[in-house]
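A single chain, nothing else alongside it, follows as structure tokens in the form predicted alone.
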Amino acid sequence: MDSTVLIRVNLDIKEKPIAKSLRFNAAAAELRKISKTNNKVVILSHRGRPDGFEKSLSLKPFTPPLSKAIGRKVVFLDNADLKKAAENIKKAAKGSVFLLENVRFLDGETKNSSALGRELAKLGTEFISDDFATSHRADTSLSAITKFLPSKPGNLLKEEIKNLSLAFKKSKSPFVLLIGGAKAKDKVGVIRNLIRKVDLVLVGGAAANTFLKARGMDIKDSLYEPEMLDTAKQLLKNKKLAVPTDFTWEEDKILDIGPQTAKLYSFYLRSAKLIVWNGPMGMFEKKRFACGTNAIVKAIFSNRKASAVIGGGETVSALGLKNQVQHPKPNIFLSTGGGAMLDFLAGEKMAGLEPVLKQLKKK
């Protein structure tokens, strides 16, 4: 009987061109590694948060891009029919390589369907795991179908989970957590879990204005969080949580650190040995609030004793950190992850990973 491995990997992106984001090319390497075989292999992937089949968000456009980054053709299969694509595959010449369309057109996905998950796996005889990204989500082509094949872990999903386990391990000093972006609500989970493990947590981006509104400053008419506003206050009680000094206003509104606090966060950046963050500290998209997202690249890239785990789609993005993707530091983790980062991160549970680990261990 040939194999079939189905894999799972993240294609949700909005960055043009293709080819140059994170997630693709984390998605391509290891696609490249497995159609060196004769196996053949079945890409699974979601984009966007359609209701339906929506032809904007169609993996089609994927196909060429995806023969070009792994060497071998890509062909595009549609999923309206799931019985029609599994006689297709079976027919197929070994190491064919097939992309199915957008597993969220699919009745069910979203929700965890042992039904979609049995059908899904008669596409294949194993499974692999490696979206990151969306394994916090219950969905069927990351949980519910592991009851129905044999399934592992793929290398990006393990290099994620070692690279994010540094941060409870506390095997480094000084362990420094910085925490930016639009929300604190989103990072506050945390902050909380690894408060006692850093010595030091820097707080930027509209995500601080909720501490500095909770520690009676006026912010005016910046963004924050009113809901947050006693959490906040309950944090600042710990020594080891810093918040911003001076700002970089538009108006009535704080779009940015200002550059002492840059300052003093690069020289706590320089000196750490391990380092966690997710969120820019401003604005960056505009180049005059970009300053503080940039002295805290430059600060983290110039400290090479460091290990340095860095997410979240926004802080990704920032000025400075494309070129990381296509010439990646040794000492420096780029996640896939956002929310799977955070919600790791938090220690909450994980309903797409625990499944694939679960099957590991009992290997």
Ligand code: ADP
Contents of the next structure:
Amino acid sequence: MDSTVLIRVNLDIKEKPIAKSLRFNAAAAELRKISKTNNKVVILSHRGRPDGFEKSLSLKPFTPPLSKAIGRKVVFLDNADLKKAAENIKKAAKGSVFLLENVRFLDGETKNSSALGRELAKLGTEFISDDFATSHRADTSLSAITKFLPSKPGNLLKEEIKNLSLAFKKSKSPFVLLIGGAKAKDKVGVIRNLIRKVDLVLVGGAAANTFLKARGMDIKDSLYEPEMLDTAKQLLKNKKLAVPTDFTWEEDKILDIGPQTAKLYSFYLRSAKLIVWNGPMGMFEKKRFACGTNAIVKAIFSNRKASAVIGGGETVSALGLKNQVQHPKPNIFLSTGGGAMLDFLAGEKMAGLEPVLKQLKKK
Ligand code: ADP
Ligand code: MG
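And the form predicted together with adenosine-5'-diphosphate, for comparison with the form predicted alone?
The next block holds the full complex; its first chain is the one shown before.
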């Protein structure tokens, strides 16, 4: 058989148009490179959390934008009959690029099924794992598949690991960790894992509310997580942790950090040498609650001396970039991972990453 590269990328994109999104641009960059060598390429990816076939989660509409971005005609392949798909790939000319339908339509994809892994492996002669944003999960097309094909990590995966690992290296000081967004629960693992390495943890967004409540502030009707109060109390004992001191309210709800807090956080960010950021400072989707987040974006983008690693779907969209790319500035790295970024920074086991990294070590 000719060499056929099966590559797992992330096309789980909600933004429109998809061609401006970070995940799309990151995947396209890698696919352009790989298809240049004239190998056949088969793209594996997923969208959403379907239970069997769901038309609204088909990858088919992604075929034209992918063709355009890669600069080659991409042929869409249904996956209801994988044997037939394999035959079509075999018959195709060198240099053909295929997009396989949403792998999560297949029974077993999210169960790390060996049977499905073996079937998928028959579509190619080698496997590249390049879906960082799903790499915290042991899905078949990231994990089990590596048992049946020579496998290696792709360039995006390596870039993500390299940049996110800056957080573990304590080589750059001051190191400021900025945490916001919807839920403290999703983020405390990162704070816990990094607090010894950082100089400061700045907390904002709805995630800060639980900390404020734990400190005894009357947050009225603001969102908070009662089950996280004890954890918040523990973390607050550490003097590196800062919470907002003023707020923008709507009725009885805190919806943004206030101007004093924005100013203070910006000051710290301007003098930082390493910044890791996940989670907006307020409900930035509404203009009147975007001031805090916008101030932070400005501070980070104007600090050319700091390496900044920024991730999370809403966080990246809050940057307001017309075209989301991995390096909007040379010193800034945007991670395609939401949950995967948080798990990686929290030091959690990365079930979709380990198999391919293990294969690499064997060689
Ligand atoms: P990311 O997707 O970047 O990881 P999250 O999903 O954790 O970020 O949180 C983003 C969401 O949090 C945004 O939709 C934003 O509106 C919301 N948010 C931030 N601060 C507040 C707040 N104070 N009250 C309500 N929602 C908030
Ligand atoms: Mg989110």
